[in-house]
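Encoded as structure tokens, the following chain is the form predicted alone, with no partner shown.
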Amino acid sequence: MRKILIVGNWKMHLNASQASLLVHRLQENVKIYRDIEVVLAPTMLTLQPMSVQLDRRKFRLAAQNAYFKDEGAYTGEVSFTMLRDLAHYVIVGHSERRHIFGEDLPMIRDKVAASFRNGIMPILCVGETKQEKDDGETKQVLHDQLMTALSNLTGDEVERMVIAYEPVWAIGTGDVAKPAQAAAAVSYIRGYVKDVFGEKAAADVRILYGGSVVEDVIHGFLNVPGVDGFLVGGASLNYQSFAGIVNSTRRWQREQEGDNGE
């Protein structure tokens, strides 16, 4: 069975006593559950400090970004293999990377490349704006963000990494998408691996949802067939939420297995 896995994207927030903070009320009000892995993604002005002060047994750790060449003459950019020791995740292809900073498919391709290049794992995120899901194009904008970014990788690869499905119309707007919808994209990501790279790829990738995630919406998400977890926005920058957010998944898990124990 895929472990739960529930990222806290923190994305351009918190200086680093601030974060340091963050994670002390974190550590305090996160419990350590067996088949929930939690992975916070602080700014990268953090992640050195926050990887000394982690309580492993809890959390592990993802960068928000990283260049796709290991080392060169690219000013203010820090590749993935200065990250090699500090983050286990990366998440590439935001969509606040591709629409604010310009990120096409072909470097997102080069980012997931560069990832499993230097050992850590991608979270790779896809999904479609208002207007794409408006004009009917969600299945169209999916299958080129993945054939794209999955095209330089093997079938274990693939079935060793994270793809976040996160609907750009529903990131920071309150609008979140219904269960349904969520289904209907997870699922054809799904069966795009299962077609392209194979059954078992297919069935070990963990898939999360992203967008205005917050606690009141985790029971029906998880319901959906094929969601794996969860990639947290806003709601990761308050402990309280963030960490309801996990024992509610906890409750759901329980609720499957029938029992009312820890």
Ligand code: 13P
Contents of the next structure:
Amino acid sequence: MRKILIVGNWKMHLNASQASLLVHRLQENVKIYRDIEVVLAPTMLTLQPMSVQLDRRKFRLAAQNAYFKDEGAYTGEVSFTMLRDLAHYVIVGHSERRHIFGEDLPMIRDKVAASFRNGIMPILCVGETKQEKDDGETKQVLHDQLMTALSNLTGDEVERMVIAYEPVWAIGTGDVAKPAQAAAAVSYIRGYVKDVFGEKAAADVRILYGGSVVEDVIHGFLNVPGVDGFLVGGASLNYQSFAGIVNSTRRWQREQEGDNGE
Ligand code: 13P
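Mind giving me the form predicted together with the named molecule, seeing as the form predicted alone was just shown?
Starting with the chain above, the whole complex follows.
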């Protein structure tokens, strides 16, 4: 069974002391749930101190980005190799990296490969812009992004990674996708993985929804077969809203189990 995964992407927010305070509050307000994995993705600057502060039974760490070369004259960059003992996951191909920093499909492919080479799990983000959605190109965009990013991988690798469907028009806009839209995209992504990498990879790869996720909408997405959790931006910056998402996911799980107790 795929475990639910909830990732908080803090983007370029929170300095070291603000991050430390948020971690402190989250540790007080999030319990250990065996069937939910919670991951925090702070800025690069904060990964090291957070790795010391974090209760590893509750949280894992993700980096928001890394460069695909292992070392060398690349001013300003941090490699996957350097993140090896710090981060369990690295977010790759986030739309902000694609659109603001000009990361193209081959670069994202190389980052996914570098992630596996260094024993870190990639969280690969895919998703269409508003224009592409309006032009009916969502599946084509997902196809092109997946085909390139996964091209050098084995089924064994794909089954362990995470893919996040993040429609660009839903990111930071409050315009959250409808569960039916996420269902169509997630089913397309899983179908692609099945066609190219086989049944086992398709059954095991975890696929998240991201884009204006708040506590109120999560049950709608959790009810969609094949949605395995969330990549949360804005709502992960506040301990009440992020803990609310995690705790409400646990309530949903209990409802599925037919058990309303704590
Ligand atoms: P918001 O939740 O702020 O829309 O951000 C989503 C996102 O980009 C997470 O990676």
